[in-house]
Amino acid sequence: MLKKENKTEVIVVGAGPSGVACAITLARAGKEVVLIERGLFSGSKNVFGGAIYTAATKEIFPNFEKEAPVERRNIEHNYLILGEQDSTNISYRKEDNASYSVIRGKFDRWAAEEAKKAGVYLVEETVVRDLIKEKNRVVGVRTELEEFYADVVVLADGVNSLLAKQIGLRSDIETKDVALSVKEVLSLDKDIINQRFHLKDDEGSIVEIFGGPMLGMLGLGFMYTNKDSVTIGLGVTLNELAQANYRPFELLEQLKQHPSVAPLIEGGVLKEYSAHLIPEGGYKKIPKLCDNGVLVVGDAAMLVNNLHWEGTNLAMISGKLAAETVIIALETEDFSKKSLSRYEDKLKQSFVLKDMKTYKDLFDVMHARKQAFLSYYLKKVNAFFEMFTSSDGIPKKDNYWKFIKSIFTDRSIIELFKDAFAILKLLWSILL
């Protein structure tokens, strides 16, 4: 064991979701912690769309269902699919929820307080510029301040993770990898919310958008409940961004004008507007996530899955096994990276890294396809619907054919074999 002063034996770096999960467990197990946060508070520079999912959570809070400020129980998902003027909305709704709407200030700030009854240290304000190597292993970080020393040093700092990239782990991010979300919070009273939402007081609805002004683009809206306001925002990747020369804001603010999005958040006053990075990657942009006494986590690890906009579980869980890696390195004295790739070990055989190399190939397929999978098809869904609820006074067989015939004169024959053989291959990869 290492004899400094400042020591002790975990320093975990930011605050997050995957940051509280590790150093709680570690704490629950009766080891040392130091939580180092450089925001005013935990939740202050946290960003994200909107929700929480049950099952994870309970692993690391089993009843923040009843003590946690959660905003609304989740019951209702809506797939909108929007054309210039037009939509078609596709929902399931389900009683039993899986997920909560949250305010990332409340809720990690509230999960940071629980960390502090565990007994973590939590160290707020303060940003780590360095990490300390002695003999090829990392022992310590540098803060602006001072130096603190540790057995082992998890990161939990987020996607651009500059202390992971400090010492190899990880090199500089491809902007086609990582998007650029924004979002705003409006003010709306709770009777409204529920009646243009279709919803009671403690229930709470997710929209996912697809096309509007991100028609061809790498890029979706959300929209979530909360208690008395509602939280809109997209992400499109930095790449597609610069391409088109887009500001996210504006992109925003088109998306807040479509006339399917508008009535749901007219009268609504901004509370909030913020931006955030979301790693974009997948499976096959997954960083090296261990070295000779430290860990990376949650977005760090790039451990993000797009398709279901799943983050804070999976950062949650990664976090949690990263604990439980520690917490055996601890009682054997071992901080080596054989001893400390158990952690790997451990999210292989979870559903984070079998959900993430399940659609390992999704990205390829979506940058190869774009215009054809966010932009052409998307049209077409619904050009379909408004051909098939319209009565013009031509006989229905005759605009069926007229629609099916359109799919291979607006397309050429050669670009849909593309598309079916990309479809093929993608579930090919996905069922085996």
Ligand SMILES: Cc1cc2nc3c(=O)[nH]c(=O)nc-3n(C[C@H](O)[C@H](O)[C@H](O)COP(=O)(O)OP(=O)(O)OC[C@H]3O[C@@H](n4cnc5c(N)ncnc54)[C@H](O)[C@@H]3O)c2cc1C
The other form holds:
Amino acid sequence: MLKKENKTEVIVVGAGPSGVACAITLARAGKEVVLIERGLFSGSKNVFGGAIYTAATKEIFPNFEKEAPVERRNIEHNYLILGEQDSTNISYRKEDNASYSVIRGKFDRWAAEEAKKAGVYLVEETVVRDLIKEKNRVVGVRTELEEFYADVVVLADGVNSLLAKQIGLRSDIETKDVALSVKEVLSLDKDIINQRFHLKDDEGSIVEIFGGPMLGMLGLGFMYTNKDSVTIGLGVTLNELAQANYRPFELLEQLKQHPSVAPLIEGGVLKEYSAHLIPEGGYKKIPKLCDNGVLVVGDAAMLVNNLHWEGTNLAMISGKLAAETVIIALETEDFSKKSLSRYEDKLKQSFVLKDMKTYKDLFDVMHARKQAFLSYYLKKVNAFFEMFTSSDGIPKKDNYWKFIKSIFTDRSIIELFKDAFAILKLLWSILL
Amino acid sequence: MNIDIDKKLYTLKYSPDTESHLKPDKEQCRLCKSKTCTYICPAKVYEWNEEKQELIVNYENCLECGACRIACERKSLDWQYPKGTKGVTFKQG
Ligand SMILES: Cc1cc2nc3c(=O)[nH]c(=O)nc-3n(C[C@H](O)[C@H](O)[C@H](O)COP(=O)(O)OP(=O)(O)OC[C@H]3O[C@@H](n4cnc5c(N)ncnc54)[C@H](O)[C@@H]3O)c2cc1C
Ligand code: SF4
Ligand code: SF4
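Instead of the form predicted on its own shown above, give the structure for the form predicted in complex with this ligand, please.
Zooming out: every chain and molecule, the one shown earlier first.
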């Protein structure tokens, strides 16, 4: 129980990976934490691909591989480039335990239970509507029913973070800074999954999908294997969906019907359909990370590395670093912006902000040259293999020259230069 | 492409409220050219009624993703999370 009625040391809003990581770190250090979640149970409002990453998860839950409800241990990554009817697949396989597929409805719920065991006071089915401010400092939250006060409030309320916006830590999200994702979980027999994806026992496979119904759009598809189901979904930047007036589930249906995808999910029975936004703003759109009495972590802070489908790990580590900062603030009784800005320093020194910075130009380049990189060259990869695998009586040398010439007739020299320049600039910004 | 979205939504557990958590500004919707919300919503919550010149909001089907709020052409959609005991529950996610 709380020592004082309606006043605690820390309130964390949102029991996703970032909120739970933050709350449990605080509780383990003996701090009094209230974790507020709007869902029926933690995880009940959450959707992802997806895979959790072992290194980050172990920092919060050292024994999760034995204790948590994980689905499969991923040993294979596929990069599938879809043309209209054909495809090219690059596959990398290694006996590994770097990531596990999980079902959020099970994993988040388990993680929140662990937090409870560590002493976190978990309040579910409760929406935080407002932050309470006194003298330019956040001092608590207002739910539908009551007011709760705290020395510090941590916002772990996910991509829409209405609360970070409410107190001016960021402006409203633009349509180009989020992707809308739809996904389906399809029941399939374990043996069938293992056969189709060349797996045994609890081994898992990840498929990242480019092109197909998303050709020319900033969008990616994904497949993950669970114990006895397969997840398939896609995410497309919201401004492109809005411009083209596409219905997201129609794109997903097209993806499911692609001749290279359909055989993998044939016979699968729809278990659940869902949708969620993915932050895509990147480094340049990270909001202010703290203010007097308040910190922002995880998706609410735009901390997602889209190219690598990494989000939960950045969420967990940002939650942990926020907690470490709050522990010092509680000990020194200093909840000012200056004291809490240690969180930002810690993030900068960790892989979280370093990786975000590495890809700071990625989305600008991709938005600017999407017809090139997300349509033309993807098609060209498939065209190359079509040519390379053909045996049509035409001398190979002629075919090669025809292919090379086609690049120069399809695209003007200026466009080719622009493409090359964009790639060089991007590589430069990533590597230096 | 004709997709039965109801069949997909049927896989979900809902606890609908009696009051909508999605409140479009009727005046603005009349002026809105794109009616973007009627396309991008993954649960087909919004339908435009030509006759009544009014946006129909099937809020009970909402997946609470937030896309319509951000994409609303006239930034005139009052969007709140449903009450803590209401709305959609994902078991798989
Ligand atoms: C389709 C898709 C695929 C993805 N794939 C992957 C992947 O494979 N691997 C990976 O690592 N990441 C992936 N991500 C990203 C990852 O899911 C997120 O980065 C991660 O969940 C962020 O964690 P979080 O705790 O910050 O936010 P969330 O997980 O969104 O949690 C926020 C929590 O806050 C609650 N909440 C919100 N507002 C309030 C309020 N006002 N009051 C009370 N509670 C509130 C919500 O109910 C929720 O439980 C994917 C995302 C999507 C959408
Ligand atoms: S996009 Fe906004 S303004 Fe237009 S119809 Fe939808 S809710 Fe109304
Ligand atoms: S929040 Fe998402 S599911 Fe709900 S009405 Fe808006 S777009 Fe549709």
